[in-house]
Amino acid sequence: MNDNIMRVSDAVCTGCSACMNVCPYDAIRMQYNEEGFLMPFVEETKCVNCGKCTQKCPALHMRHKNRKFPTVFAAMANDDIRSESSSGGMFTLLAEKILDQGGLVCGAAFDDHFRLSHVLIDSKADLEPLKKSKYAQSNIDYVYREIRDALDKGQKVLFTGTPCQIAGARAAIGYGYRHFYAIDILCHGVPSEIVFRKYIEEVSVQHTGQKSALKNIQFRNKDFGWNCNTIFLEFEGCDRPYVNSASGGDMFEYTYHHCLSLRKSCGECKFAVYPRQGDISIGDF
């Protein structure tokens, strides 16, 4: 068995993509293991043992760059801002501010199926579906090597995503730009895949009798309060949307805030710590 080939077990791999990033013969892919979270799977007939992914992998070759004790600001957004955000607002203001500048802006979004993955937009109207909380690990795809080509042609780039994604972006682009931006989210971890799925299925049974598909989903909906608890989703064909939250009974929202379904890694993250990972680091005062 040849050291250089990526093999990171599943505790301490945290999904970030760098390796797949990084690799000059496109010799990894990222999938989903049996608990349903990604992992890179390296297809050996292609790899030439160069090394470099297990060089980039943040989890085996951490850096902090950043200062132990940073300065911490308490600041929200206008009310109309607020309202449409989970928070305080604060992603909409940065990522507004880069795309007036003419720059690009990176973030986790909802496909038409629900999956959630990192996209690169460069217009305000495409900012919307980058709002909001989404309990869920986003498949990072080959974004970075996106940003990456965004940066040599001279255009600012703004990337929000987990901790361990800040350090994977990292990783795969460089330190070496100065108009890349990182804004990391104070996380709690993600969860499953498979769970995800799952839920959703079942929830679509119990609420409408039926499998249907799934319409719309958002956590923390402010029209139940200041509640990181609360789950809305809505299904094709039902006039009743499906809200219920941790102390509900929801399964979701119990599992995950009671961290009984996230990644192993999670579990002891080396990201949520100081010096964090992004130039800012966002969360709820």
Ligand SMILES: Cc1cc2nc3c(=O)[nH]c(=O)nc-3n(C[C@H](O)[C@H](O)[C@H](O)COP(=O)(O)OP(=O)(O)OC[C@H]3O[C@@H](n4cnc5c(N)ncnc54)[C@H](O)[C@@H]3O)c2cc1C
Contents of the next structure:
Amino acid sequence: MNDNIMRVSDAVCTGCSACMNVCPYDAIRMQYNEEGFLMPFVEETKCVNCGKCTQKCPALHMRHKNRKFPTVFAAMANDDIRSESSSGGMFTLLAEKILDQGGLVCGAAFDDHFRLSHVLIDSKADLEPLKKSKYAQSNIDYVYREIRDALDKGQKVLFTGTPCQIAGARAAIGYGYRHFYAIDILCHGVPSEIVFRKYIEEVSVQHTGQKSALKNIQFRNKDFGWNCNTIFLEFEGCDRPYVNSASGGDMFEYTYHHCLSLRKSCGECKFAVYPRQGDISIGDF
Ligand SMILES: Cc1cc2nc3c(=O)[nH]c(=O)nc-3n(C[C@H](O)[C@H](O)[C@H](O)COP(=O)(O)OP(=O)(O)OC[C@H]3O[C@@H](n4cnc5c(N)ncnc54)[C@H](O)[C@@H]3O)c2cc1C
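Previous: the form predicted alone; requested now: the form predicted together with the named molecule:
Full complex below, order starting with the chain above.
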């Protein structure tokens, strides 16, 4: 293990990136470890040992502000919104509400290279990439700082993510902002980025006969039923999509749902409990 790593083990660290966002000297960057999970690495030449990273780490210093027994609702959006969502479409309804009020929404979206990261949007026209579950760990980068800047300007912000990311956001941004709204998703865990990349490469060779670039990926595509663990892939130069599921032998879906490719800290997640981290939690029903 690299000696420069922040003193939090991979069994504890969730990769929430609060440490990187709060470091006053920009001495921390998130990098993939040898198993494909984002971990904080400290640049010794920049670090002055102020200790802010460990003080703010939500995995080391757990905080919560919610009641132990939240009110529970069953709700769903209309057919159009649900067909564009992995579950009942509540995320879209809540996000549209905030955007209608001139606020910002932050959630997980793939870039052109299918790297997942959290992005901040201010328009309904940009909402589509944030919709639907992506079974990958989203890279937070410096988005907590962007959110704090927006809140300081008086804007409303809705942040959505895994419970550990909500804890990270609150730790980095602070608990005092009235216009900061957080939604956590019920979370099974996040898989290794290395496993995901290797899987895409192997399927592309098996399915197209060569290493082909991925051009579309969908988890839980509702064309195959709303509650199936399917994966849908399209590759450049191939007009036949690859569709498979955990029960059909797809190795990514199988290892993910059987908890074989998950981050160590997900196995004993401190945040997937009551009281929840988010103001609202959304899940399958
Ligand atoms: C990795 C993962 C594991 C999940 N495990 C469970 C589970 O065990 N049980 C359960 O009931 N529900 C689980 N869900 C949540 C559920 O499947 C729906 O995503 C959720 O209920 C929201 O549904 P929706 O239709 O309202 O919105 P959708 O449009 O389906 O979801 C969009 C929201 O999900 C967020 N999101 C998508 N992918 C990620 C990601 N990788 N990291 C952080 N945020 C992400 C987006 O930012 C946006 O807020 C999981 C979701 C993910 C991403």
